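Given next, in structure tokens, is a single chain: the form predicted alone.
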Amino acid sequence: MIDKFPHYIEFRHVYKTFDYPVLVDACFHVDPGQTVAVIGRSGVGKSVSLGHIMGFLKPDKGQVIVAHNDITEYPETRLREIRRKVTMVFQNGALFDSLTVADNILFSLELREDYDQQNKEDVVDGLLRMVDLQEFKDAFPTDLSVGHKRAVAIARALAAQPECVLYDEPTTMVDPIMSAHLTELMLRLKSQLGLTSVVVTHDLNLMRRVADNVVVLFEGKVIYFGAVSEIDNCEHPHIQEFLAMDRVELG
């Protein structure tokens, strides 16, 4: 499969329409170990792209490659195999409010028959250390800030030992200190675990810090796909406007 589909994730001429075209002839790819950011204004298809990668949505036309497999026509049973390799950190964290932080992470380990209870608890402790949340082990999600909930969601995602993590707006609605913490965490996971990742974000600072390549969506189309280091040289007026708005906000 790897020879046929060398990229870990690839969109090949993907189209998706709801009430209006959301993705139009979208083409981009993510190689193993890479981080690719997907940016653009609200409603341009960023989260819809993540939905296609997870198999929650199917394209009207085109192919979606994930984990070196063409998942375009996969039934739910085969998509479950893909989701063992690719996991998603939702914007709201999607934690269980009735479980402690430790038990939320433990939930991802329940089906691991190769781990005994002590192994599982050791993994939970290790993941909490990795995301700097040891002190919140016995807390409940309702006791946590938005940023801490996202860090717990990342730890829970990592418990499944995925090859790839999808992040949906990881720094939205968090304070600058927590935003910096989440950014450093994502960089650490990339360097230590070699994870492949896709980051949907409005946060251009996050994009510049963590991403190798960037996809810019505008009116459903990919108007830029390339190195983050080269995006400032792109002359597309929408991209220049987007970058200028970010500079104004930072200024």
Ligand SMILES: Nc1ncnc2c1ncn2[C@@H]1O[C@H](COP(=O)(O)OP(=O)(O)O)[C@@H](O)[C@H]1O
Contents of the next structure:
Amino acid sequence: MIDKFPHYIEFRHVYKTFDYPVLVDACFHVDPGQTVAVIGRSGVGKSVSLGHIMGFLKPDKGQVIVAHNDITEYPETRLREIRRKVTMVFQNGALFDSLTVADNILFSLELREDYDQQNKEDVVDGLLRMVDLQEFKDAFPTDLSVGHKRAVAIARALAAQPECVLYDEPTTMVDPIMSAHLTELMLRLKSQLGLTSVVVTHDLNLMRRVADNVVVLFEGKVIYFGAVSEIDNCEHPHIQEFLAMDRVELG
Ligand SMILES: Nc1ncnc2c1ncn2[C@@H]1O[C@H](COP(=O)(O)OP(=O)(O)O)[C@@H](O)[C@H]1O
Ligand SMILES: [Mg+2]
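One more: the block was the form predicted alone; return the form predicted in complex with the ligand.
Below, the chain from earlier opens the complete complex, with every other chain and molecule after it.
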């Protein structure tokens, strides 16, 4: 499939209408090992785009390529195979409050028949170290800050050894120190594990630090798809406004 679909993820002229046209002729792609940021105002279709990548949503028109497969017409059984390779970190972490941090991660290893109990515990320790949460091993999710919960959710997603991780606003509602921490974590996963990722974000600092390419959505359309390093040269007024907002916030 890699010859036919050279990009790891690709939107080919994707259309999706709900109450209004949310995606109109959306085209962009993500290559293996790359991080692509998706930015744009609230309600512009960022989460809807991730939903298409996960196969939770189907386009009205166009094709969605994921893990070098055209998943547009895939039935649920084949989507499940794709979701082993591509996993999503949900904003609320979707953690079990009655399980400790370690057990939450262990839970996602339960189905791994290739590991015995000791292996599983070693993997959990490794993952906790990777996301810098060893000290919270025996804590319960309710004891953790939003940012720490997101780090646990990331560790849990990694337990499945995915090729690609989708992050939906990973630094929203998190204090600046924790934002920086999560940003560095995402960067580390990219360089150490070669993870491919798509990150929906309003956080331009995160975008500049982690993304290779950026997709800007505006009124249903992709108004920019290109290198993060070139985005400042884009003269589209909406993009300029978006970037200026950041400069104001930074003082
Ligand atoms: N499953 C759905 N059914 C109907 N409308 C939806 C569904 N998912 C998203 N929408 C609508 O699509 C639009 C884009 O939503 P979304 O992608 O969540 O925005 P955001 O860019 O803030 O993530 C919103 O108007 C939302 O109400
Ligand atoms: Mg959203």
